[in-house]
Amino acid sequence: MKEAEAVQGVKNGIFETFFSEKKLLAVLIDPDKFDETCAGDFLRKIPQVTSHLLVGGSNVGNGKSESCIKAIKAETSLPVILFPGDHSQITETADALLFLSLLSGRNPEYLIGQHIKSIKKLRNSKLEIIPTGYILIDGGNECAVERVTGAKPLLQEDPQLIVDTALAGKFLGKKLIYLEAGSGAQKPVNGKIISEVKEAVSLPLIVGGGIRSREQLSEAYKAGADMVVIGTAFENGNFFI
C-alpha cells in the first residue's frame, strides 16, 4: 500500500488497517470516567466487531491515561490508540497516537502548541504516530472539546466549509480526517457531510459523537466512514450492537 508505506514512523501497522475494506469500530474510553477495577467486565461487553480502543479525554488527571491503558491491556489484545486532549496524556503504554490538529479552531495551542510540548516524549517514542486533522462539528450542545479549547464547532448547515477544512488538512499532510460531533452530542455528523468529505479528501475518515443506535452506525458507514467511534453510549451501558 503506497499510502501507508509513505507514512513516516509507522511501527505497529495500525495506520494500514484504515486501508482495508473492513469497516472499523472503535470504543472510546475516557480514563477519568473509567473504572479500572472493572476493565475486564466492560471489555467483555463491548461488541465483538470492535477493532480498536481509543483512550483519552479533554480533561484527564495526571497518570490516569497510563494506568487506564495498563488495566485495559491486561484484559485484551485489541490495539490501543491514544486520543489525547493534552500532551500530558501521552504514554508509551499505548500502541499508537492520533497526533491531532484541531483544524476547525483558531487556537494556536491546539493547532501546534500542544504538539511542540509533546516532542520531549515523542522524540524517541515507539508509538505509531498518525497525523490527524480533527474537525469539531456542531452536535447540538456544547461539548468538552469546545469548553477546553475555546473552539467553536463548524455548523452542519455549512457543509462546504467542513469539506474545505478537511481538504486543507489533506494539503497540510494529514493522513486521517476525524469528524467529531462531540461527546454526548444530541445529533451525529450527518451522512451528507460524511460522504462529501470522503469524496473530497480520499483519505481514511473517522467519525464520532452522538451515535447511539444501529441505524446511525450504519448510516455513517454507508456515507463513507472508515472508522466509527462510540463512547458515551457504551459508557452508559447502551451496547446496541
The other form holds:
Amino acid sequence: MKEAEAVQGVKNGIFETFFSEKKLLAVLIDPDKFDETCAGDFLRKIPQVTSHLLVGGSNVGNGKSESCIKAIKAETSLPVILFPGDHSQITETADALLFLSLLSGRNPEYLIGQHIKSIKKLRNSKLEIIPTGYILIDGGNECAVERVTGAKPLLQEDPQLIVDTALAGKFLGKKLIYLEAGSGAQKPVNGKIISEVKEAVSLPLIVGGGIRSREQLSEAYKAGADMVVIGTAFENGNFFI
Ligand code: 1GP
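Take the protein just shown as the form predicted on its own and give its structure as the form predicted in complex with SN-glycerol-1-phosphate (1GP).
Full assembly next; the chain just shown is listed first.
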C-alpha cells in the first residue's frame, strides 16, 4: 500500500502527489486581486515547475472564487486547490479543498464554525477534501489572516509550541500541516522550524508566506517542505524562479 493510502485511504488524487519524490510548487491566486481577463497572460508567466494553483483569500466577494477558477481552467490544466478564507469561497469548479482548521488560534469560528457552515456544499461534493492543520506563525508584520480571524501568530522564537501545535493537529487527524507566515510576510518561516515540525509529525508539509527569492525557496524545501506556496511575489511580477 502506498503511503497516501495508508494515511488517508486515497488511491489517486491531489493528496497523493505529496508523496512523490518531487518538491511541489503552488502559486496562490487571490480572486479578490486577480484580473480574470488576464488569466492566460499570468499563467504563461508563472514558473514551468508549478505543480498546483491555490485559490483563495481573506476577503473574497460572493461568486468571485467560482468565476476566477473558471477563468483559470480555461487557460490551464494545472490542478486547482481551494484555500478558502471562509465557507462562501467553496466551489465545485476546483479539484480539491484544503479543509483548514486554524490550530494556532483560539477563535472557534475558524476551528470548527466555518466547517459546519460549509457542509451544505460539501455533503454531496466531488471535491477532494484534505483535512489540514493551519498554523499561523509570526512573519514580522500583521497579516490578513490575523486581521480577519483575530488569531495571534505563534512566535518563531518558540519552535516547541509550533511543533506541539502541529503534533496536536496530527493526533486530531489532520493529514497535512500548513505553516503560514502570512501573505506578504517580511520573514518566511525559518528552516529550523520547518525541519523540527517535519521530523515530529512526518506528514506532508506546506510552507508559505513571504517567499520571494530562490534562496528562501530552496531553504524551505531543504528543511522539509513538500509544497511551497508563493503569492505576493508573482502577483507583483517578481517571477524569480
Ligand atoms: C499566503 O502562504 C501564502 O497564504 C503565500 O504568501 O503571498 O507572501 O507569497 P505570499
